[in-house]
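Single chain ahead, written as structure tokens, the form predicted on its own.
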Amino acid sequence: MNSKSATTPPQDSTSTHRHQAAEPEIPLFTRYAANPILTSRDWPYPINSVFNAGVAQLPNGETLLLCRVEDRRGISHLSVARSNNGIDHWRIDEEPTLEANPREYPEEIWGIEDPRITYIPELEQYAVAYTSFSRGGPGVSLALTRDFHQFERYGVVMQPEDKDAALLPRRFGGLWALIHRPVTSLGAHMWISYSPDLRHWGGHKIILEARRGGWWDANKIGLCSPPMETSKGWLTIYHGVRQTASGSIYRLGLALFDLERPEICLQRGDSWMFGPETAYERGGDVKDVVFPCGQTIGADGDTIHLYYGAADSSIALATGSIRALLAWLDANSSPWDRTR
């Protein structure tokens, strides 16, 4: 947590010129030791780099990775990763699990991207969410499937440009909810949209506003992995995107939205509370990069494993708490302000 304690110094003659030494930050996130945890050279078949993947949890209690793969042509497929404890001894699909199909879905003619995975129990099915990479940008495409080997395309929700999407698990008034980031007139900020079918989407509204002026979190932000259902709220990981004369940095915050009225936000942080350090973070096809697009919860019901991609280049891991995210929230949010 980012809450810094002073110890009082001895009084002696040079008391009065010491600064009083404060106790050292504890990372909200702890990076598995051996990471990254997945790269090309895992890949079954030649790739460029492999990052950004959806997650799920499977009722056989293996992790399932579904994997954003940019081929040698620069062009993404989906391809599945499975193992027993979430960390090692990943077994991956032989080919491509999910490619872009531009003869029936012209939305994807330059590859697909970034999935989230939301379980639906109604449905007992799985929501994917990917970016299609279309002539006119980025979109959001819909999926759905109960095993990862067929999907059932629904096709573009969410016109370019848009991308950064998930499907909340339940609906809320009979309506689905999307959480998405267009880019509009208005900046690149989340929205969330309903529907009573999947398929039409209306309501549509901001939720989060990228910040102004020197923010971290200043002109672009975007959604990570799907919002966690807690009892405070819907807590949520998005990224920021700070533009520096060197280039851009992806750092993660948090976020709190009402359980009932998830266009409401209660709860910000005001600093970002991940970020690119370590070397597998800091260079790759994308410098300064942390995006991850999926987690798990372990069976305490707290401990998260957050899956994320780094510098687009390889998929590493790190692991949290729910309590202590929320406890970081208390203490590192203001009122929640849109002029900022």
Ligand code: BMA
Contents of the next structure:
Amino acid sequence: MNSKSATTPPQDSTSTHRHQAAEPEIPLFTRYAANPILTSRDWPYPINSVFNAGVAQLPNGETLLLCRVEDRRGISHLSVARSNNGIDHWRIDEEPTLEANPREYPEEIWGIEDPRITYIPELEQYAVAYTSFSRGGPGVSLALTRDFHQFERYGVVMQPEDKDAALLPRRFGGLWALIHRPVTSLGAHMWISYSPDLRHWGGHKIILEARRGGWWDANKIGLCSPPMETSKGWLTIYHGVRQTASGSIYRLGLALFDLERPEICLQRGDSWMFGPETAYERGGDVKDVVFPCGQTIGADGDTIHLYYGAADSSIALATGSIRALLAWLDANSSPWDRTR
Ligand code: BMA
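Alongside the form predicted on its own that was just displayed, please also present the structure of the form predicted in complex with beta-D-mannopyranose.
What follows is the whole complex; the chain from before opens it.
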């Protein structure tokens, strides 16, 4: 008798209990073999670390990363790196591209961080939503640019404590929509707010709540990269923070929001779909962190190049597929009111 068959239960992938379907059989994101793609050693001037980059795909085909660069005082600024293939041969601005300007924008006194870039066809400009580190804590600031040289600052659009924001690329019922993560007495959940002019914001609503208890995304979540528009809805990568006895673990989950009413969550994955595994994700200034702030979509309309900060120390790249993420959501989400 085959000893294996005596001890191994029959394999039937369809019998897997929903809440145990934690890891997809095929990884949803494949790490670039030569990760990390950018570190402090690549920088043309002395810095501590480079991580959490906003991403834009330029009309000339270049990939632009607006990187969070932490200097050796501990204060962050944003700097541009460009590459023809989005993988290597990065050309980095010789000096900081966008620096905190606390004289005119006092909310930027301790630096600017974690940009998310959205191209806005109506304005023919890129909107950069970033964290301004103020005396009152982190807030959300907005700037518009055509060329990543000149920036028009809109100042604080969401007061502290708030961060992890991105603008959606078009209006809904005449209003712009910003996803963000305030910390309120209700907790650290994802919200949406609307504006007629990008300056005055209202209509605030919670769109995704941090779960509770033992969940991987209990108590604190936030938007990662700007949502991707698909035929099924806004495909959205968010981070969940698990507090453990030895610190936090930042992992990535998926949710889908209604195309015309982005405040409506259609699906939410049960388990995380990407988390710290490699040495450069598990060790660094802040261990166990993967933190994407942007992606590009390939010419096939499906391939995602996800750029993420690794352990607050470097920038790494992983490749995925919109089709595969949508299929995974179909197979791995529960009605969301049962998961809280
Ligand atoms: C978050 C942000 C990110 C950072 C992460 C891990 O709150 O501040 O910039 O990457 O923590 O330190």
